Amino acid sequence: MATVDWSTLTALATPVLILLGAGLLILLLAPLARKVFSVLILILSALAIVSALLASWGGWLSGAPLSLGLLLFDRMAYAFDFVLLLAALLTIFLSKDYLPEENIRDGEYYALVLFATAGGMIIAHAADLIVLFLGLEIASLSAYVLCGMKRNVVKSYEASLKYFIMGSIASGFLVYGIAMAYGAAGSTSFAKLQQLSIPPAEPVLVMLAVALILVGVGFKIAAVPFHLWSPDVYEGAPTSVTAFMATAIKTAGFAALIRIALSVGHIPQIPWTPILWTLSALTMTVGNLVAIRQHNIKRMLAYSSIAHAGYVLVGVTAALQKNVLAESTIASVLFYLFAYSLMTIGAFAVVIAIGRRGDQAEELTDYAGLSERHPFLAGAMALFLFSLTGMPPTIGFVGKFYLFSGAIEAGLYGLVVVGVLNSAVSAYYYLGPIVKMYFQKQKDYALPPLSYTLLGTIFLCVFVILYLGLFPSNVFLMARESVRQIVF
């Protein structure tokens, strides 16, 4: 039996341990959480995330990849950590005033956000399918509870229950897939799966294992046809939780997909390109076409998130189509997940900002005349929607450019055409709220006062989206450096 170097493991896993420790401490303080303690818990959560970010940055700078059997510490895993921690940090900032307005217990809320983030980071560092499954379950169980934290709101309970039932079924598929992978390779370690003979000794088991695992992961990233839970859950969950799920949980799902693809992508008997090509095209097309018909902005952004999962799948498909391009194409996936997190959290922050207690202002008609009531919010929302469409000079344009460029180099011309056409379709529903904000009559109600944390979150997203839209090269080079160590 292999021995575990606990001191090294503890040192390398410091970011995850910080989040788990802070989450447990917050749960202990939660019963005392009244005004003063609420601020203390918010500060403690933010400090834990910032500390984890600094520890991950230190791990990224240390360079050399290190495998400790069940966990892997390489730069790609740390890069996923950055995206997950950024999404968590922005989520807790935009939640500060939203939670008391919606009568949501802040102690449990912040603890669950930290636990879900830690689960996502475990997925990114997984070197074994069992560890990957544990990470997915930690993230998912936390998300199930977060969805139902709006007290006495039936939609919130319904979203939580629906997410739990569908998520449990997806977990069942994943477990069956892991069992079959063990039957084929005699191990659940990614290193052992990479050593499977070509052709594999048990080709049917390998095919079934990959198919079942893809179903489980497809649910987590809301890829078509495993997306049906997403719009109802996103609509019913608290808006800040929706922002977190659309970014952090989806990023964790793609971390799982890439780790699995890296371990069995070398087996030519698995038709990766046709499978992922079809998933990507369907996910982009269904997400965008159904989003056109939505009148509720949370449902519109839910279908939009489905479509964006399709765009990210373009990069994963290109990486598996031509292994020599994996460095640039997976780097483009990392860059796009980072960009998508900023754009989406910014958009949901504006949704929270214009909401009022008892009326979430979720209908598109609520945005009529916003440019007269609050020009900054209207301008920020317009920027986020332009960026989600992929218009220059925003980070969304740069992200799509990197994804589609990699696909063209890999020879996936048809998929790029589908992606570009879908981007054109998405402009129709993204421009709808902008037209209402700037060209329709003002609605007759005043906006509630906005907190500094919420305004700061929106301002930060605006600044980074514009800055990296003009100067993206350093972040993309960092993403490429993160992927350089991976081997197909």
Second form
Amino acid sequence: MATVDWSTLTALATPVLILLGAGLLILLLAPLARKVFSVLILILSALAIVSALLASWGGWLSGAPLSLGLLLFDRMAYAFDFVLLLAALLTIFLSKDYLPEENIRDGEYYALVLFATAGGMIIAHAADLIVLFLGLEIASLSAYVLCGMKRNVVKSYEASLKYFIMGSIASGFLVYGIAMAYGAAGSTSFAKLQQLSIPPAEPVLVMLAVALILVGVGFKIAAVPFHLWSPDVYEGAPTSVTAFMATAIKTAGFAALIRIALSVGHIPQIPWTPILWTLSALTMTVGNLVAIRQHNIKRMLAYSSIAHAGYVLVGVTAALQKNVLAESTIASVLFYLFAYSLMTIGAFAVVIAIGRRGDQAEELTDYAGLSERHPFLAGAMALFLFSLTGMPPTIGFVGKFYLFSGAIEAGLYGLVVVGVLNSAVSAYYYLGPIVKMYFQKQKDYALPPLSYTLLGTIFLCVFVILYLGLFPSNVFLMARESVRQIVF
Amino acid sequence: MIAHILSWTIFSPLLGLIPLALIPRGRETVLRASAFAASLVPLVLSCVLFDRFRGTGEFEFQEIVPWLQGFKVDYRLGVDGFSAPLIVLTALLIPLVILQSWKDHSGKIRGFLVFLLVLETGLIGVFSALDLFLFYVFWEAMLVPMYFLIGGWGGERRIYAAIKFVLYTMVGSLLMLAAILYLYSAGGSFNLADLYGLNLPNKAQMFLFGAFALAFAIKVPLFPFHTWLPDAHVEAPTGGSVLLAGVLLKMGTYGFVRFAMPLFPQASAAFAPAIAALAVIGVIYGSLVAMVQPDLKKLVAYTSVAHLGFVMLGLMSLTPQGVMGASVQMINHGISTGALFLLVGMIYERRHTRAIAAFGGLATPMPFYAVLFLIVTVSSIALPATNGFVGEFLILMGSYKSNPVTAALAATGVVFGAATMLWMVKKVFFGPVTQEENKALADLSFREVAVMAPLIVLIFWIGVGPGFLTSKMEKSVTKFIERTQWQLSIGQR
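Compare with the form predicted alone: the form predicted together with the partner chain:
What follows is the entire complex, opening with the chain shown before.
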């Protein structure tokens, strides 16, 4: 057992520590914080996230990958940190107006968002299955509570319970899988798993381990057929939490999947391609087909987020098909998660902006005539939806381009065809709200005045989606750089 | 400026968005005037471009800027004899459409103009892109403004038509994206010039050609992929129809010339007879279905199916005459059918109906309108001394060389088409005035004459002296034939 160098560890883990520290501080302040302190808490959490971002950026720049027993610090982990922190930052900006409107206590809320983000980051930095599990539980437990924070609303309550029960079962699968992995490798560290002999001494154990872990992670990323909880939970949760879950929690799930795949992906006895191929094709197709039938925008976005998990899985499949360390395919996965987070948070921000006290205005019909009531919101929503469809010149198109070109390189032609046809299907339901907003008669109610935080967040998403839609090179190159040196 | 003239032509319409965004509500005339002025900029630029264009058969006015690093995607533009005239046509039709819509009092004119200018950027971009990725970006980006134009300003079933238009196009174009990605992984480049030299195995060619051809065939639209077209045409506002017929359909035929055929010569040789057969079916079917249409616009839409069938027939003949005829006919169809839709739009503004039965004897109250309509009809059915004749004659000659039977069948289609159009003209214009409210219809205004004038001039100009057009196309046609044939001979060896 290597001795732990505490000073190095604290230095490297600063981003996570900042978040945890700020979260605890907020929890302490929360009882004091009513009106006066609520802005203070927002600023505090924003500051924490921004400094965590800067710290991660420093870690990314410093380069040299390092493994410290249970945690590892490579650029890919930092890249996942960026996506998670960005999602968290945008989420807390969305929450500012939304929380008082829904009577949600802000102290606990912000603390939980910070904890969940820290959990996601621990997953990204995990060098060991147990640590990965811990991270996943920190993120999940925070999310369970966040879902139920609209305490006087039954739907929210139900969502929380449903998510908790389903999530616990998923965790159970995961722990079983980890136990099997321990049985096969004599250790739970990724490094040891990676050294598993080929063919493995205990093939059945390894297979069972991988299968159970995949089921567990499949639940967390809401891949079909483990997706059934997600539409209900997404619908019932407070909208800002939904945005957070659809982006940050999902990204954390993919971080887990990629770490696991990188450690046992080299074992040829595991039929990676057929498994992931099927998972991906099912996830895209079911997500998109069911989304068509939704009348509630949050449910529609929930199914859309299932479908997008399917697109990301195309990239993961390609990475495992061609080469375990396929640089540009994993980079494209990172890029896509980033792009997807921007578009989805943007879309949920508009949902929040349209919703009003007492009446959530979540039905698609509530969007009728929005282009006349509020041209900016309508235009932004249209852009987010076009980007989710994958229309140029948006980041969504570039993201899909990177993903699918990786899959073509890997020779997964069939999966790419399934993917592109799915994009066409998705166009149908993404056009739905646009039709309502632009081509249908105005619904007669006034929009409440919107705060600058919310409008600013939406504007930021619009700008980045368009800018990176035209000039994505640097971000992609950075993502590729992140994948270049991975340690276990 | 001349070095970057293509970029300027593509993006200058977007500059027009600035005044459109700044002009306050209620100043509709100022809005229209500024949009019209903005649309004159690309027109002038494209005319300069066409004038300076030498027709060497190579891509001229090339611009290359690296774009996506790590993926060798460039911002690469250039034009040859096929694309330069199409750019001029696009830039010409936009100001005419703005002029035509001058009387639109829907109160939403600002959006209409915005989408029109954005559409122009997309269209000119499609015709200038020499990088497959860039081409795809413009190709897809063009969908959005057209979707809004149909959905926002169209007829009763406009939403259905708009969604159908987008979905049909997307199914085709997304498969094309997959093919483009495959080409990149096989050829290591998105640059068209590099890919032209690529000699792919036969089986891969078949699949790739299939994916490209499907995207383009839907756009053309080739029978049996045409069903979105009548819906889109009938529901679109006049300006939308003009651009759909005038330019958007050409994106399909242009795609065949620029991408599908020269990139996969063996596959295109193998598929040519089948596509030619579909084209002939389209010619005959389009003309016959047009015959029974009670709606003027729908009638013109179906004759479009027939005319585009003709263009495809010329391309698939793989002969110099046929290809030359097809590329001339692409321009001609834009002029003639664009003009027809404009004329139908003018009568619709007056009577708010397009039913043929609602008219009769229109020549009496509107003699000038009748004359223009007759001229355009005559050009559309390809009488000598009009532009249509030049194109159709070359196409028939070329396709006769490659297959006399298809040529003969297509020629019967011409007869059906002519009969349909003349029957329609007779019903609408000649004889006594059948309906009371038609008696007092005003003849064309000065503005409407100004809309039609450039198109009428072009109809005769190309009809009498097509040299100014064909001389710039010739070398490109030769090059195209060389590319497909040369590759063919290598494949057979």
